[in-house]
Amino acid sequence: MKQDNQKDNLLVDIRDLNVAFFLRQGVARALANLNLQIKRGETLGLVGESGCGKSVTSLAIMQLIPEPGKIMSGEIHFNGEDLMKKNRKQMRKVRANSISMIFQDPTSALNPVLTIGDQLTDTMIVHQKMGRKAAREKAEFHLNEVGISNPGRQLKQYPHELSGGMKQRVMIAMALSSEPDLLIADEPTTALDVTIQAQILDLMLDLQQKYNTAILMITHDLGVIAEVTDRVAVMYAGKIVEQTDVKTLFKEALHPYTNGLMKAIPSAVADLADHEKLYTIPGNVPTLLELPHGCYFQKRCHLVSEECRSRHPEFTERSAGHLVRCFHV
């Protein structure tokens, strides 16, 4: 009965997920074997320097994987179904209605030349099938409940008007229109000020707990991750490293790759006196087209040994619920 429960309470369900991008110059493996779950109503951090998969890993949920990328082998199962089943069609009504996604910056993200009522509600009225009044109303609605004041002068107002901060409530709200099951983050508060980045994140939690919406956080911040995730997933050259609840991972890193980034988080109380250098992981992160044999850290570890360059590491349980992909933990 429990594992039946387990299995209700799971969303999202991503099971050996290949993604390749085709280029002049070679194959670039994007996500190698991927697999990820996502509950419901939990917020899930995916952290990793840039280039790492984290984005392709929510435009392949989504379903839009660009060209020359394809999606070569695997299995999304989202509410039960597998996404890559679906045809276009049937695509576009789940991104309308149970999949949203914020992007890093809502300045290109928006459409300049339509003023923020039509963008909110053209949606709903082709695809919740509404009338132009009452998708004003939700509209309305919505810009109100993300904290903009006057929502129907705003309605009227073109992006370039808004502030970065206001547009990216208008994004949230866009995004919670539908009250999705789904929302994806990507980098959501990278192009604001400190101030409002807290303002944001405050604002997703208390509208997560309202829809009780699941949320994709894609971030490079370890500082977002500590805030608000529930659990964490490191990336690391498409591969998962390193998998656990966010209190395990501040407590107890175990992966070399996921030490290195939390060492490399300035310190609040460091002694500028000593003018020690803040920490960077050696070397770089390396090419998807000529990905070594092996660990994939391996060159920019110092536990690296010779099984480290002879075979890849499996993603092993070392206790409940902390996954770890590494010989030397």
The other form holds:
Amino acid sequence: MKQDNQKDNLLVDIRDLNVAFFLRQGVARALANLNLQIKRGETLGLVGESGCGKSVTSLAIMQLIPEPGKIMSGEIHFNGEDLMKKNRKQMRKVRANSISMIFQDPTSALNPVLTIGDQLTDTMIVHQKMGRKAAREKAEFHLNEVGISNPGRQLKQYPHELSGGMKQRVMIAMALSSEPDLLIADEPTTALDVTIQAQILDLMLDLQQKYNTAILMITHDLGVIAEVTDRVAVMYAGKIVEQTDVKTLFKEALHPYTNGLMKAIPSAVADLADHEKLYTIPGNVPTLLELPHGCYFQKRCHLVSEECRSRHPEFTERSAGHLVRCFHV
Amino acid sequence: MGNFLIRRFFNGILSLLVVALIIFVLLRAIPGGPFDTEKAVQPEVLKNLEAYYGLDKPAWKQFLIYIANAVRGDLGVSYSQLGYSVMDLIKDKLPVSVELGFYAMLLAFVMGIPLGVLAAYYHNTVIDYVSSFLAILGRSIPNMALAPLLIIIFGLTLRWLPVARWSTPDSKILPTIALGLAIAAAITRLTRASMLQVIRDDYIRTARARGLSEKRVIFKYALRNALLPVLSYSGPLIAAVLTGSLVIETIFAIPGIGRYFVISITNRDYPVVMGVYLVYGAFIIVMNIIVDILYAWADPRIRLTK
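Switch from the form predicted on its own to the form predicted together with the partner chain and give that structure.
Below: every chain and molecule of the assembly, starting with the one above.
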């Protein structure tokens, strides 16, 4: 009985997902046997360096991996249905009604030649079969909801007439207008001013409460992770290396990569007098074209051993829900 | 908008004046004159002719007289065709060239834009390769080769269409193709390149992520952005095509104005040279104004400033 409950509670269940990009230089394995679960209404943070596969994961859920990328194998269950088995039309329905996405740079994410209103109401008219007037009213309602005053006027404006923060609010209004089960936010605050960042995050959390939307928060900013997420998955070179709830992550991160990330956060209380340089993890991310045999983090790890070079560590559960992919911690 | 038009109108007039001055100076700088023939003309006759056409006056005076007459709609008379005024020549020949040019541009847009969109959408597939191959082919075959080829195939061998002249509707098909195909190819390539760039833009990903159909994504979200470069390219192109083509008009025996761009110069027929090139200049100016207005309409980020 308990198990059934858990199963119902599961919104997204990604199993053994493999995504590869077929480039001229070779095949880049962007995601290797990725497993990831998102529960209804929770906020899952996905954190890692640029190019580690965070965005690819989100685009895989949307079934929008760009050329020359391809999902090689795996299952992506959403609301109990495997998205991999859906045809184009069914997938469009899912995108329009159940999964929404907001992107890093709201300036490039909005079409410069169409009005806000035009872009906001398009899905409503196409998928929810709403009339133009009803769609406009709904759009006004949602713009109001994301804190845009005078929404009637904003609907007639073009993206370039709005500030960056306003545009991201519009994106959020657009994303939530279908009252989705899942909101994928791909670095939603990276392109914004620091003062605006907090407002946007607060707004997202407010609306999450209201619509009981699960959020997949993709970021490389551990500050954002600390502020808004319930659980966190740390990605490295196409694999999740550590996964736990946010409190445990900041208190007792286990994986050497996660620890490296934590140490690399600039601290306001650090003694400025000793001119200590900000910590950086030595070395570089391995190229996805030639991943090393064994653990992908071996070349940058201070705990590296023979074992790490010979085989890839599997997940082990250290405490309830705290998964780590490392032999030595 | 009103301000914009007024400003551009006066700018255009000024440009035309400068164009007229440059042509005037260049014409007199090149060797030879309008009455040079293989047999030397008697000096007295030459003197009389020059006096008759006002060529004995100082150059600056000739220019001022020309401009003063032009403002009143008198562009002078042809030196080589007696009694034929330049205004009459333009009235007779220009409409034919404009008609041919219009059909050719229509063909170019109707063919080029869909082919370009298809090639970009099916990037790196057979459709793209075929369309790109056709575009390169169309761009590479000069119309002086294409026109006779069309005449041989459709005129002489298959006997479907007339081989020359500009009269019945079916006689207009071959010249239109011969003139329009290369332009269609250019527009195909431009549309494809522009579309390829646009469909990688973030807002296209946004539109797809919102569950919109590919058709809607392409036609509503991508095409308008992709056609902006095509639009700016089209302005001067349309001006050039509407004012006729020497090759096509000669091969098909079409009484257009295109050939006068060349023969008036070899004849040193000063008033005709001035006339046809000023018409061309005026077309370019007008087309650019139209393109700027259309651009501002298509791209809300552009505003027509005063």
